[in-house]
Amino acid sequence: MAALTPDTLASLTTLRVGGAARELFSPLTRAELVTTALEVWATGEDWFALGGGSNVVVADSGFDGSVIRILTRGIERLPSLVDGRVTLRVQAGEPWDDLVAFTVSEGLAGLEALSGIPGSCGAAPVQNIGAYGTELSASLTAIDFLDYESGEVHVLLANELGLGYRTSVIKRGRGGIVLSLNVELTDATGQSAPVAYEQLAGALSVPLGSRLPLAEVRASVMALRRSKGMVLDVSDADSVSVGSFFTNPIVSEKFARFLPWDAPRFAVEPGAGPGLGSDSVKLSAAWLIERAGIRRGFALPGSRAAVSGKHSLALTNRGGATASEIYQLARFIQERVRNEFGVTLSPEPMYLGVDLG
């Protein structure tokens, strides 16, 4: 097991902040990944699995543990069991958007609305990624999971993962590493799944529920994401972020009655997460932030971290920002929203090595 010692982890994350890991491992094959993980786990020391680095804020002091990079690549078409349905097995290190581009090129519908989401495929089920009316849970059938407790590889079906709004049993604490995932898609002769999000339907100038050529839907999603700075572009400071920094809070319908009448409220889908009753509603974190007086482009005095000028949910590194500046801004926003509305916003990215006390 050969370790590399990086100067910092900043270059491996989309937010471009963070100090060094004590050790960094970069296995290239699935077998090497399993061996490396088991050897690291046998030491009993802290560890972290790093994919595309798009959903993590690394502390300025770094991480006093081992970081295992997930670099395994590959997309395999499995034998079809149902006419018109296609299952792909995808290795965890495959970049997510490369998978979406592949499905569009192959005429397979189901993931096109998730175009442009940064990060690796292995992280997708941990977070149950979603955008524009689609979540991974609609297509995911199973994962291969290297379990921390047993040291064995288990096949976990999607219904065993406790998938909900930006959550899973893995995110809630089940230790291990996703090695690969299976997604089942529709062979729809190049037509998309029904468009399920009003903003996307508006951009395409079609009614909700319409089906269009996959490439057209993907292009529209990518254009929408770029307009919000949600596609990484080194020439655009608004894109140097982890994407949406806060999840949309879910509250009881009774609590929501005390919010201003124009506060957006969305129905919570059945099975959106554990502990969510039928009276739960989802709020707009962006609306709460803006109505709490945090404008786009806002920064604390002297800070190089700022709210994106294009999207109030993104916190950006304007050049040379530190992790401390990022989470100081995040805390300020949380406090403003809490004081104004009694709602606590939850960060979407993981804080690695950050003392939140």
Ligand SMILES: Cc1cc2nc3c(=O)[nH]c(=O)nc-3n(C[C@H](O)[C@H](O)[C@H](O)COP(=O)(O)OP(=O)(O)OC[C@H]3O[C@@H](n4cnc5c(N)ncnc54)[C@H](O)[C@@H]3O)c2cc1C
Second form
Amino acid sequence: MAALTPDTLASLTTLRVGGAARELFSPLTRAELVTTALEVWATGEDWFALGGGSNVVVADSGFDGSVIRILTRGIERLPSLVDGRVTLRVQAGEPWDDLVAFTVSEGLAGLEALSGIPGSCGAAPVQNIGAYGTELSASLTAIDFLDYESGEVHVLLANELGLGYRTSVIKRGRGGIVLSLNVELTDATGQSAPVAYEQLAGALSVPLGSRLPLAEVRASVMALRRSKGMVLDVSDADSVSVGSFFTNPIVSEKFARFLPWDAPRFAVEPGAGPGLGSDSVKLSAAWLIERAGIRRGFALPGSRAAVSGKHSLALTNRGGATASEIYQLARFIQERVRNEFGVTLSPEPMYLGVDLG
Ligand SMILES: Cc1cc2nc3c(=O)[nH]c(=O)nc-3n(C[C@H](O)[C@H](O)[C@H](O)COP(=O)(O)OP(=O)(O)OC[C@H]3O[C@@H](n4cnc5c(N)ncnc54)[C@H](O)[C@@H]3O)c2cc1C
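Form predicted alone done; form predicted in complex with the ligand now:
Every chain and every other molecule in the complex is listed next, the one we just looked at coming first.
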């Protein structure tokens, strides 16, 4: 497949920063995607799989390698093996929220709390997307994975993916491309999965654990997300971001004892991720940032990158910002939080074209 050289990758990402790739491939079918990837890999040069660009920060100098866009579409219902359960196979380039909207319209429960997350289905397992008390791992059963090492397509079961809080073996470096995913959902006559997040339960005025019509849960999640600038919206400057820029830090209980008494602490569920023991505690990155004195809307002098006016975890491009301005702001925040609390915030997005460690 012929490659194009775009002016920049900025227009293919939600943060809208970054320079050009050496080559850009846009295969449209699954067969073309496999052929393109194998051809690119055979060159031995650097490559990158790009979905919706909603979790990547591209360096101003661009990327000296090949970018393969993931654009394959399709949602297919597989024959059901278990009563009341439905498996969907979804091609990697399907927009995630189109899948959620489809499941809600079909009366299938399991993904509704993940409404409004931007990006593609193929990227969803990469960081095990999550929101409002639900993670993809609760519904994902398997992926078709074009493996970089073998050049073959493997079916990987969800329990082989090392899924944890915003992580997977792919995020941790296993090379390859997610071609499609299988999600198993509940056919519960249009009722949602139990509401598992206090803020969402509050917005719906129901106790935690309630089941409600799927469309009601979806609408409530969308409204909450909108109020935080967490839905892509051309009229909302606070949504020009990669979503949360930092993950919630996980520390030992012993360490957490030395933090201020009112620092929010959340239990880490067993199996939440590799290397996490029962004495681990999840902290709120947003709380740490605010308590370190960084307010919503904060920007360094003269910079066009700013903390979102609606959410202290999102770094936004206020118009014409460079990747360097985003990095500077991210580093400033990391340093302030480290100095104040001794906690190092880890960036959630992938950096492309620059290694910031
Ligand atoms: C406004 C906003 C709100 C957000 N809210 C949330 C949220 O609530 N929860 C959450 O978890 N995330 C959230 N995000 C982050 C982001 O939307 C998700 O991480 C999403 O899954 C990224 O999808 P993408 O297709 O845009 O991936 P990209 O940004 O294109 O890529 C991200 C990573 O996945 C890899 N990748 C992409 N496609 C494939 C593939 N097919 N095979 C292998 N690797 C692949 C890329 O190489 C890269 O490493 C938010 C982002 C924004 C902008």
